[in-house]
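Here's a solo chain for you in structure tokens, the form predicted alone.
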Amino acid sequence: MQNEMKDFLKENGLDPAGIDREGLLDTFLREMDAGLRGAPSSLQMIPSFIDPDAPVKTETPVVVLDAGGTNLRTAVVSIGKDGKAEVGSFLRGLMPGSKGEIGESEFYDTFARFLEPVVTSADSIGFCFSYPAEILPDCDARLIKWTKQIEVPSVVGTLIGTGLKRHLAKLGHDRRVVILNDTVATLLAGKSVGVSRPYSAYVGFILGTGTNTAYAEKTENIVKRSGLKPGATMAINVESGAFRGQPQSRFDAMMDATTIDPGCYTFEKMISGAYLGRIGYAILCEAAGAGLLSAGAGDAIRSWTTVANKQLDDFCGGAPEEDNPFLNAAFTRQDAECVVQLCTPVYARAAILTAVNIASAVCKTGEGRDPARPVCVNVDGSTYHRTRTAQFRSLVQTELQKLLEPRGLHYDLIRVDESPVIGAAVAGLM
């Protein structure tokens, strides 16, 4: 029966073992040499115009907003002498335009407003928004799309600083605007506490809701961009999620199409976790088909609509809670192992994918040669760091020195709490 299944995935293109990381590797650092260039690429390597190497003022707060794929957050911060941040005034919202579509007015009016309890604090805005966007010379950012499934049309091509600005000052309030990616923040966040060890350079990685990366290039191979500082560097968005070179299995395609953006972000939809569970529900609603699981099973399962992350992540990690759809009767134990064989790939191929998207901006650095100095990879998100089913945070790793160890490279994988709220914080503060 383990035979039947796992020729039942490879038959139909999900196959951990077969993946060429090696191959896949190469593409990776190709298309981004072709989005620094400009040239056509599936990576759109976005700018951010902030030097990571900037000076940061301390000992001075700033208000942080966090636009998330879920969560809004805002905060008021300040960073000591010694790096480290103070984090106060925290509060916590819903995403304008997670739950359905909205418009533009009431997009704008939901960010200020909820800024407001805070905004006196500081004279600055670090604002972190994790959505595609092109970010200006003067850090104000024109959103390209949404992902992470967020509906308001209306802003797309809007600069989002701008946008802000104009409904704080309806409130009264003038403030300046500094705007970066989650993972540029991610990224600051590390190197605000470099200052413990010396690091040769910096990557950000998130895997949470989406994914994305964001690593420090020197301005020369920018070449897209004329008029850049010369010898220095610049945290690039590389919006990884939108990478093309993996092809989808059956199941992705599936999936994909239940989506409000299909086509779009695949390499996304792979291995972060908006996604995970219903890749594991079109595999089980095949599988059923398919007659590897039982009637009664197959009954259950097509009486839903999809299957959340954390409850497949649960089941297939050996940890269950009570109201665990999988734990129904319906299930026999042949089920509940088939369910296991079925989805444990879709954990370990995402696994193996995050690994080449973190190996791949290790090398672009082009440092990490000394075991001294490593590359700093400052990781982020919960579904990184809380999933269970395949070890999935111990096969990163390995997969990771396997590609890495024979170049050379040195590394060091930390984890900064709050990483996107201090990394804004220490963007708004240069």
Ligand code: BGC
The other form holds:
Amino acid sequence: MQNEMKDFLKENGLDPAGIDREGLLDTFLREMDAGLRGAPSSLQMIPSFIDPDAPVKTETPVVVLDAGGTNLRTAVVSIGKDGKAEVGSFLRGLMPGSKGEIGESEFYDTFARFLEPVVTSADSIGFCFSYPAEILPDCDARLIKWTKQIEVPSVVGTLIGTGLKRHLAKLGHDRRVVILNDTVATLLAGKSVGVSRPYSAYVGFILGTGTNTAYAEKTENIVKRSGLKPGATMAINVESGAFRGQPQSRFDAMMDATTIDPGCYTFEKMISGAYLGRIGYAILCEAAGAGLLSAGAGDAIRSWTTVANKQLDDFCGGAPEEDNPFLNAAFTRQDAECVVQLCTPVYARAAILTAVNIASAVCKTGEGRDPARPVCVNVDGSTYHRTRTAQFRSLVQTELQKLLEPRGLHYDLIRVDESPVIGAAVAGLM
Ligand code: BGC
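Mind giving me the form predicted in complex with this ligand, seeing as the form predicted alone was just shown?
What follows is the whole complex; the chain from before opens it.
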């Protein structure tokens, strides 16, 4: 039975064991170079205009707005002289546009109203914006496109900081707004806690609802931008979710066709939390059609519209809660076994691709040769930290080691709680 499932997946292009990790890493590095030169590339390599080495004001409050894939959060943060962040006044809401299409005015009004209870606590707002946006030298940001299925089409191409300030002004507030990507914030958070350790370079990696990487690059290597201060470093937002080097399986293509942006961010759609359950659902529908599941299980699956990532992962990872759909009586013991065998490779593939992605950023820093000064990789995101199936985290780590050890590169994977919030505060205080 096991081989039958494997063959079925392989015939349709899903074969984790067959992934050419080295070839993919080379492609990643080539695309990163092209992106920095301004040549055609799937990787945008967006300069952040943030120098991770810039001094940070201490003992000064800053308001943080964190617009993530699902949640909207605000907090007031100050950084002590010892580098420790004090985070208070946490509020949580829903990311506007995550539950169906809305317009520009509603979008900014939600932000401005959400900030009202804390906005008078500080002069600056560090705004962690987890979407692809071109950053301007004054740290405003022009939205390039939405990812994570957010629907506010009218703000694409406009300046997000300017829009927020306009709506805050209507409420009588005038604030400085510094916008940064969440991976850049994660990089800064890693630096702020790791500063006492002798790291040679910094990477921020996120695998949550979406995925992406940031690393610190020498300004002279950012060939596409003239006028940058020579001899300095700048955090680069890779937008690695848009990488095009890994071909889609038939299941990816089927799932992708049901999204609001087919053909875009195909790498993110293979590895991040917003999509893993949906790929599993596509596989199970096809498997039912191919007669690999019982008629009852097939009927049950066809009566659903999708499978949530958490439920698929809980089930395949051996820890389903009582309401898990795969515990439905329609699934025989054999069906349950088939579900695990068909869907575990979705997570194994995601772990392998995640390792290649992290490795590309570590290599690109050009550092890490000295074991006493490894590259610091701060990893954030629920999909990375919570996925159980395929022993996700340890598989990522084993794969990463296989890629980086032979290259003589040393790195340290760290985790800093509330990285996007802390990093946005650091940026707001620079
Ligand atoms: C966005 C990135 C973001 C990542 C992680 C992706 O969908 O394009 O800008 O960093 O998600 O949140």
